[in-house]
Amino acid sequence: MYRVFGIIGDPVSHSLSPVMHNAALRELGIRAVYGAFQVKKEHLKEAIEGIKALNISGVSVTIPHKEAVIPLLDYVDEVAQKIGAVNTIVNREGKLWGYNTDWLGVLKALYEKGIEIREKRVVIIGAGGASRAVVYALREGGAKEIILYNRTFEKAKALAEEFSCKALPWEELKKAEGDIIIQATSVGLKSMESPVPSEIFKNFKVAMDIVYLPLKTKFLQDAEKFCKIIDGLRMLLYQGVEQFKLFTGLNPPVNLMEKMLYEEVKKMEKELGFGD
């Protein structure tokens, strides 16, 4: 019999998960399909019950749903109570474990290029869901200063004071200045635009966007001239990897997981009239 995993959200259309999970269930020989299940807010109850009805093994869960899926399931992991969003849940013989590995995908992809965040000033763009787990990750990473940036100041207030840190209001924005800048809006999204004005990065080290289509996207252009860069996928890759895991109880193969996703962009890049 074939287990099924999967990615719950809306829209789903665009996700690279299925290309980067079904490449490791496929090396490792597991019998199990990764779809995309497009759940629009008010089906959500619904979906949620219908993974135990189905026996999903598993689904990855992404915007709008992270916060909403919490009260719908059975256990959610301390990390992912904390941070208040939930990306992964896992069927156990009938029970829904909810966690999060998105702060683990931040941490690793600032790791890997060799980025300290220990005693860190680090400056975040976005109040919304993607960053809670930012915020969370750099936390735990041991930043010695997070200041949160908004459009709507009052949500930037509001998350600053739940973890403890700094929000500044939008208009000051021109005068931000730290060791790393993470860009956690969709701002950018399919677009060559920036939430941020360029001259600001002269004040930072380390620019990091989550956003990956473009894979350079406006932000990491403006960047590079001042920064050393990290692009959108490499969260995406190390939160995955970390779902494979809890999905499978097995080690992924994380480079062939990267080659697929690299792959895939470059095809949505050419689609779109991004790239070269």
Ligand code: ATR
Second form
Amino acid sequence: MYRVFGIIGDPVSHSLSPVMHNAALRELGIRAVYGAFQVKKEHLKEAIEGIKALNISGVSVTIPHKEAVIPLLDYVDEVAQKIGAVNTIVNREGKLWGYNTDWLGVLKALYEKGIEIREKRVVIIGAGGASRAVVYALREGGAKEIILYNRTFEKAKALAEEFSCKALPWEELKKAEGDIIIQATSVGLKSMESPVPSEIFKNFKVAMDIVYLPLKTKFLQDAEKFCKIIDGLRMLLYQGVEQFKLFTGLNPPVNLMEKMLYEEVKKMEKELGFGD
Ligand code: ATR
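Alongside the form predicted on its own that was just displayed, please also present the structure of the form predicted in complex with the ligand.
Then the entire complex follows, led off by the chain already shown.
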């Protein structure tokens, strides 16, 4: 019997998860397919019920459902509850279990480059859904200070209070400084815009973006002169690796998943007119 996995989100047509997971499933000889399901907000409840009804083995969850999906599941792991977002659902004998692997993706993306988080001062741009996993990861990694900047200050303040970190006004961004800066807004996705002034990178050593299309965002281009840079596919790859382990109980072929992601993003950049 073929097992079925997939991703639910909206939009989902450009998702890189099918390419990454299908390659890994095939390589390990697992009889399963991974599809993309576009699910509108108003259909989320039915879609979740559908996982059970169709006996789908597991799904990745992406924008805009990561938070809304929580009350619809049978069990939600403690970390996902703290982050307030689920990006992975596993169907175990008809019960749906929710997890979050995004924060592990953030940590791994930094650690693989030998970047130490403990005792470091980290600046995060953005206070939306994606920022929550980033903040949680840095807390777990032992950062000394986490400073949040967000266009809407109230959101930064609320997030900072929840995770015991600091929020500073958007207008003061040009004075930002620290060891690591992480871009966690949607700015720069399919555009050559950066949410931060290019002068600030001299105040940092490492710059990471969670946006991966284009791969080298304006944020990373500006950062490159002064900082070690980490592109958005690193986090995507490692959240996918952890997700694959939850889906199958097996270690995936990481190098193959990586290769597939970069090839696919290059194709998408070409289609959209980015790149070399
Ligand atoms: P996600 O789940 O991707 O984080 P989100 O919850 O809608 O999506 O959050 C988007 C983030 O990008 C927010 O931090 C948002 O800032 P606001 O809270 O002020 O809306 C940020 N963002 C989006 N467009 C932006 C822009 N043009 N300039 C600065 N920040 C922007």
